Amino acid sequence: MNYSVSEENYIKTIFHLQKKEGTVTTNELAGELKTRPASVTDMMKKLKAKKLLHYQPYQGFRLTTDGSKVALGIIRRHRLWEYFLAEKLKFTWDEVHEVAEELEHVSNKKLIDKLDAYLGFPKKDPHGDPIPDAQGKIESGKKIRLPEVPLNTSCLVSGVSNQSGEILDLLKHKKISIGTVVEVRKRFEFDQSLEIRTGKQTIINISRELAENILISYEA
C-alpha cells in the first residue's frame, strides 16, 4: 500500500517519539511536526482506519505492528539515501539529512533493494544510525555519551544524537565525524566542558552540551 508524504511523516515521527515516551500524545506530536492538535487528531483517525495505529482519544497512541513496519521502511529508505549522498555524491554529513527527507518518500521496493545492493548493504548511515534491512530488522547496539567515557581511554565516535544542521556544522568545524578516535583528557568542573584529543596530537576543548550529543563505542 502507498501512503501520502504527510502520512509517512506522521508515521516516522510517531515511531521515533514512542521509542522515547512509550505512548505519544497529540500535543507532543503537534509540537514535533509544528502543526495544530486538531490536524493531528484528523490524521490519527486516518491512520487508525488503515490499521497502522492504536488510538483512543485522550489516551495517547502507538503504532501497530504494521505501522512499525511502515515506519522502518521509511527509515530504511532515508538512511540508505543518506549513505548514498555521503559516500557516492560526497555531500557533507550536515547536508544529507534535508535531501534524504525528500528522497525517503520514493517507495519503489525494487529501486531501494538495488540501491542497498549497490552500496554493499551498509549497516549504518553517515551519522552512525543503524539501517534497517529489507525485512525491517534493525541493530540496536548500545552506545554511551562522550561525557560518560573514563579519562584517557581511546574510543570511537559512532553516532550523533541530535542531528541538527547547527550541531553537525560545529562537529565538522571541530573535525569530529563518525569513526574519529577520541580520548577525554580532562573535565573542567566550572562548566563541565571537556578537553579531548582527536587523532594523534590535536587537543581541543568542547562544551558539555556538544559532548552530550556525541555517541561513542569502545572499538578504537
Contents of the next structure:
Protein chains: 2
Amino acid sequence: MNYSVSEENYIKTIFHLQKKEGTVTTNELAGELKTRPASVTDMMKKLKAKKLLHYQPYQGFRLTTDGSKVALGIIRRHRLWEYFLAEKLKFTWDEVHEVAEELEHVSNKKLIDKLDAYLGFPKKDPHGDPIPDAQGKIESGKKIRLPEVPLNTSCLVSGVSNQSGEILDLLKHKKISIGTVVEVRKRFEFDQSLEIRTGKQTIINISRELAENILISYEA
Amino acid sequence: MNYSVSEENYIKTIFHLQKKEGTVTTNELAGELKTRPASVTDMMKKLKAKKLLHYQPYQGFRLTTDGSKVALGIIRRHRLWEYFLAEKLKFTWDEVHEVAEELEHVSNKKLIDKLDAYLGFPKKDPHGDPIPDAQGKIESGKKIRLPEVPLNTSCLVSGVSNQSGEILDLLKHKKISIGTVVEVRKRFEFDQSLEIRTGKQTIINISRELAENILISYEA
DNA sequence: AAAATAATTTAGACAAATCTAAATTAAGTT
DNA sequence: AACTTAATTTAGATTTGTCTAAATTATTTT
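Requested next: the structure of the form predicted in complex with the DNA (the form predicted on its own having been shown above).
Let us now look at the entire complex, which starts with that chain.
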C-alpha cells in the first residue's frame, strides 16, 4: 500500500509515457529517469511482483489497473502542491514543478484531502493539467496541439506537454504561458515552423518542436 | 550540504536529547529512534566524518556547531509545517507532529522561506515551541515546568516537552492544551502529584511525570 | 581490586537501488 | 535465411542503512 520514492517515480513516469504510446520500453524509461536500462529491468520485476505492471521480458510494459490508480494518486499530490505553490506561496509558473517533485512523495491521505479542500478543490494545476479528485477521477480534457489549429483563429494556450526546464525557459522568453491568446498566421512547409500572434499584436516564429508541445483549448 | 532522511532524523534527535543532558549515549539514541545500538554506532561514524558530531568511542556524542545549524534547519521546517497544518489546514493540535515528520525532510530553502512569509513569520508552533528564523536563530523561551510554579497563581500552559502520542492523548483527555489557564492548588508530598485547577473551575489531579512535561509561561 | 553486569563497538550479513560488462533476444538488412 | 545491429536482460559488484551475534570496554557490586 506504500511505495518508495523510487518506485513512485517509475510508476508516475510510466503513466505519462504510456499515454503517448500504448506501451513503454526499457530505453525510454531509462532515458526519462536518467538511469540505466539494467536498473529499469530490475525495477520492472519488482513492480510486476507487486501487480502494478504488465510485463513480459523484451515486450515492454504497461501499468495494470492498480498501477494506474497508484499513478493517479501521485499525480494528484503533485498537481495539488503545484497549485498551492503558485497560488499561495507565489512561486512562478516555471518553478513549481521542481518543488512539487519532492512534495509529491509525502503520501498522507488526510494531508492531501485537507490541502485539496483548503485550495477550494481546484480542477487544474498552474500548467493547465487536470487534477485527479480524491477518487482518482480526472478530466479527459481533449486538448489539441498548436500545429493542428486552423489558420487565423484566436485560441487559448491551456497547457504544455513537456515539463523540462528548457521548454519552460523558452516559453517564458517568448512570453507564452497558460491563458495566453494565440493565433496561427502562417505555416511554413519547409520546416513546419509557424508564424503566430501572441497577445494583442506581437508576431513571432516558433519551431515545429515547440508548437507540438503547446496544448490549445478553443474557449477563446 | 544535503542529508538523507535517516541522517536528518539522527541529527534532529541528538539535538533534542542533548538539550536535557549535555551528552547523548548510544542506547538513548537507539531507544528514541527505534533502532539498534549497532546501527547508531555506524551512523555516528558517518556523521563524525561529515564533521557534524563530536564523538570518541564509548564517550557519547554532541553536535558540532555545524551539526547544530543543520538541526535548527530541520526544526525550522518541522515547526513551520506544523503551524501551516494547524492554522491553514485545520489539523488538530495532536495530529500535526506526525505529518510534519514527513514534510520536514523536503529541504528546498526557497520553499521554506516562502512558506514562512506566507504564514506571517510565526514565532511559535502549535505546541508553543519557538520556530527558528531563516538564519537559525531561535528564542530562548525561558520556560518553567508545572511543578515549579508557586501555589494559587494563575498561569498559562505554553508547551509540552515531550511529543509522544501517549502524552498528547492524556492531555487531550484532561482538556489541557496550549493556552489553557492553570493554577496549582495543592502539592502532595507522598508522590509529588498536584491538584490543579484548569480553565475556570475544573479541579483535577495530575501525576508528577505529567506535571514535569508541562511547560508554563507567566503571561496570565 | 576482582567479578559481574551493562553499554558500546566490531564483524559479518542482508535488502534496496543502483551500476558496468557480458550475454541474450529481437529487429532490420542484404 | 543469414548477418548485423540495437535493445534488453543477466550476472556480479557497490552504497546506504539496517540487523544479529560476538567481542570489547566501562561501570557497578561485592
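Take the two forms, find the largest set of C-alpha atoms that superpose within 1.5 Å, and that set is the rigid core. Predicted model only: the values in this text are computed from it and were never measured. Numbering follows the first chain given and starts at 1.
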Examine residue 99 after superposing the rigid core and state whether its CA is displaced by 2 Å or more between these two forms.
-> no
Return yes or no for residue 66: a CA shift of at least 2 Å between these two forms, with the rigid core superposed?
-> no
For residue 119, state whether the C-alpha moves by 2 Å or more between these two forms after rigid core superposition.
-> no
Cα of residue 166, core superposed, displaced between these two forms by (Å) 3.5
